[in-house]
Every structure is written in C-alpha cells, then in structure tokens.
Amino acid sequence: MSTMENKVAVVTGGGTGIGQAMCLQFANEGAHVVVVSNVADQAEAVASQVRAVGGSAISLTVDITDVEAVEAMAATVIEKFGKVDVLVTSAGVMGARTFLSQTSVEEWRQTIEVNLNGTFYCIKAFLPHMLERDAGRIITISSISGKQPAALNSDYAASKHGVIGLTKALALELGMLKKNGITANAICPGSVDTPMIEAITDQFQPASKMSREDFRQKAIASANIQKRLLDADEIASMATYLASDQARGITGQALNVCAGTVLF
C-alpha cells in the first residue's frame, strides 16, 4: 500500500512550484488532493496533472489572507470527503527583499498576512476536525530564513521564524491535550529552484553584471555545501514523509532541506 493511500491532503500554494510537487507526490502515494491557490487557472491545471496520471484532485480558489474564505474552504473539504488527514500551509510570498528602512509599512504587512496570518488561519479552520477525530499531520513551509536571517529579508524572515513559533507552540499544545495522534512540524527549505529563485534573479541579477546563470549559481547555490539549487521533488519527499504514518514520532521540529545551508 501507498504512504498516504485514501488520505485527504490539502496544500495551500498549490499552483506552482514546492506547492505542486507536493501535489503530485501526495496523488502518487495514493493521495486525495486538494489543490489551493488564490489562482484558479494554476490551482485546476496542477489539478488536471494528478487526474491525468490517474489520481484524485480537485482545485479550489481561495486568498488565504481571507478568513471567511478558509474557514468556507475547510467546510468545503469536511463535506465532501468527510474528513482531512493533511494540511500542508505552503502559500507564501518573497518579501519587500529590500533594506528594512525602504521596506514599505503595505509591503510588511502583506508579507505577515500571507506567510504567517495565513498559516494561522488555515490550521485554525481545520485543527477542530482533527482534534475531533485525534487524526492528523500538519506541515508548514517556513524557510531557512526562518532559522538564518539574512540581509534584505526583514519582513519575509520575520514571517518565516514566526511559522516556525507558530508549528513548535502548536505541537506543545497537542501534547497538552493529549492529542498525540496529530503532529505540527516546520520544513524549511534551503534555495530550491522555483518561480520564487526566478522572481530573486529578476531583481537582483541585473546589477550583479553576471549572466543569468552565473547569478543562480554563484550568488544563491554557492551558499550551500553541496553548490547547486534544491529541486522541489526533494521538498516534497519530505512533506511525503512527514504525511506519513511512519512519522508519527515526529513532531515539534523545523526540518531543513536546504543541501547544508544551515547546520540548525
């Protein structure tokens, strides 16, 4: 049998890049996907690629800054599959990526809404129904930048070691409530080659005098011991794991996949 055979999983950013390959992985190991994202066209085309391969997926449109939205989004899930297993809160945006004195009051809060309200939002919706039924594995994406701050990152950095206070208080709460059928744990992941490195290069690259490709690798992938950028697959085979029962000692913890990034 598949790790997640008839499981219920439900990934916010699912339309591109970590998102996705958790998607199709989630499908692969037999899976029921539902597919977020605050994009309906990228939502349904990830969507059609699990039913294409034969899997189950349907795609719902929802902004997660929206709480009204989330909370109609889980409804929406309890009753048409009667229940969830996963929750993978992996929507989230780059950032001002800029210095914390030109970093605009709109720019901060839209990166605290997204990346960390919006965690909380959804793991709210849905932490009733697994509470009800002590069943349940909940993965959010934080970021190696929530562990290792860097330069020009205030607001996304502040978001992502938020997303990991958020994961490690909330899995100290199920153990309070004797809730050990249900896990909390962060993956951070290290510079992974998605539309997100695309949008850093965009902005950073053309300063830098290098060629496209010398920037992708010598400004971002030489920062971690193994010099090359992360392939979402890998993220995913984490996310894949942690979903798993074989994972059900696992809970509380910020796991990197991020080819030796930090070392935290």
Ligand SMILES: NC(=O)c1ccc[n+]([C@@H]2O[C@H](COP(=O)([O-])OP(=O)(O)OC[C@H]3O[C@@H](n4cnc5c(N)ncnc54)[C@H](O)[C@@H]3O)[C@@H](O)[C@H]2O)c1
Second form
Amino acid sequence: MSTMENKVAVVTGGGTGIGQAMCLQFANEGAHVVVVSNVADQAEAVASQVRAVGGSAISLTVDITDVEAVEAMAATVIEKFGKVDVLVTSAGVMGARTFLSQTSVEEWRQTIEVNLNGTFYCIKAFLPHMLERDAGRIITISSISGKQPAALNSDYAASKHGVIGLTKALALELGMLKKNGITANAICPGSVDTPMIEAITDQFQPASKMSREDFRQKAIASANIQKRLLDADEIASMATYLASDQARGITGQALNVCAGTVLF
Ligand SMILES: NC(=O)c1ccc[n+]([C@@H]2O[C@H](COP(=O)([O-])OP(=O)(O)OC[C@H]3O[C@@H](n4cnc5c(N)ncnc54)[C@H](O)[C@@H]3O)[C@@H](O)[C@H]2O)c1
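Switching forms now, from the form predicted on its own to the form predicted in complex with this ligand, please provide the structure.
Below: every chain and molecule of the assembly, starting with the one above.
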C-alpha cells in the first residue's frame, strides 16, 4: 500500500540530488509533491519527471534565503492544496571548503544563511499550518558533519550542527504544546553520490594525483564502514519512512544514513 496517499509534501532543494530522489519516492507513494528550487528549470524538470510516470507534482522557484519568497511559497501551497503534511528541507550549499582562517565573512554568512537560516525560514512559514491541524512531518537534512566535523569545513559543520539543534528544540516544543501529531527529525547523510560530491571531487581531485574514480573511492568512500558512496535513494527511503504513519513515535532524532561513517 502507498504510504503517502494524498499527502502534500514540500521538498526544498528538490531539483537535484537527495531532494530530487525524495520527490520521486514521495510521488511514487501517492503524495502531491511540491518541488522547490532556486533553479527554475531543475525544479520543473523534476516535477515533469514525476508527472511523466503518472505522479502529482508542481514546481516552485524559491530562494530559501528570501524570507518573503518563502512566505509566499507557503501561501501558494496552502491556497492550492489546503494543507501541508510533509516539509523536507534539503536545500543546502557545501560552503567555503577551506581553512577557517581563509573563510571570508561573506562565505561564512552565505553558508549559515542557506543551510541554517533557510531551514528556519521554511519551518517558520509552514509550521502554523501544521499546528492548526496537529498533523505534520518536519524532516530537516543535516549531515554527519552535524555530528562529527571534518577539517576545512567549519562553516558547513557549524550550519549542520545548528540544523540538528533547531530540529531537536522544535521537537521539544511540539511536546510542550501537546502537538503529538507533528514530528521533527533530522536526517544525517554520509557521502552521497550527488552534484555536491561531484563539486568536491572537482575541487580536490586534481591535486590528489589520483584518477577521478580512485579519488571518489579512496578519498571519499573509504571513510565509511562499507567503503562506498551512498545513493540518494537511500536517504529518500529514510525520509519516506519518517513521513509515514508508522514513524509517528519518532521525533527529536538525528538519524544517520551514512554507511557507518559515524557511530553515534
Ligand atoms: N551529498 C552528500 O554527500 C551530502 C551529505 C550530507 C548532507 N548533504 C545535504 O543534503 C542536502 C542536499 O544536497 P545534495 O547532496 O542533494 O546536493 P545538491 O547540490 O544536488 O542539492 C542542493 C540543492 O539545494 C538547492 N539550493 C541551494 N541553495 C538554495 C537556495 N538558496 N534556495 C533554494 N534552493 C537552494 C540547489 O539548487 C540544489 O538543488 C544538502 O543540505 C546537503 O548539505 C549532502
């Protein structure tokens, strides 16, 4: 049986990578999907991909750092569908990828603005509608870098630690408000084969003197127990589960899908 029949699911960062995989899985489970991206043609391409196989999807072009645009997005979703059941905040950037001493103030602010503040803006825009119905699933996308930082990644690590903190604090507040129909959880992916990992490979592989495939395997995939990159579908499966009724008792968690990169 489909687990998301007639649910309305909003996925930021839905135009590529992990967000795209979630849009496809959610639609396959019967959801009406709202594909959100700052890149219009990528969002529409994913919505078309969903519709091409008989699913239901619309695309919205939104920069999640633009608070007014985020509020307008929520208004559009409520006007069109009358409710929101699932919010996934997958939009994110990789950050400066350099020493903290060489990270500019602008780079720092941009990473925090997209990954942490953008997550907050999106939750803030949709939460009142979930509170009204005491129903919803908030699924933030942190990272194992939100638990175990890597060097040359301080802005990203700080933003992803922040995402876990805000998600857990929100879950506590939902409990205080007796809104047990709403859960808030973070997913912490390990290294997933998406455009973000391609960008890291583009930056660091040339100096490594390894072939591109060797670099992906020896410098990235070897960091986990299974010695492999994850597929975006594997992260989407966790989100699909968290979105389901069976997962109603899971809240305030930061769940690793990381092939054993971190063990806590
Ligand atoms: N790929 C990995 O190994 C990995 C690991 C851990 C966590 N993550 C996290 O997963 C999430 C998805 O990343 P991905 O791997 O799919 O990479 P990705 O680059 O394919 O996806 C990021 C998406 O966010 C969108 N985006 C960026 N800035 C935006 C903005 N201001 N407004 C709206 N959309 C914006 C991009 O257009 C893109 O579609 C990110 O939050 C990332 O930090 C990825």
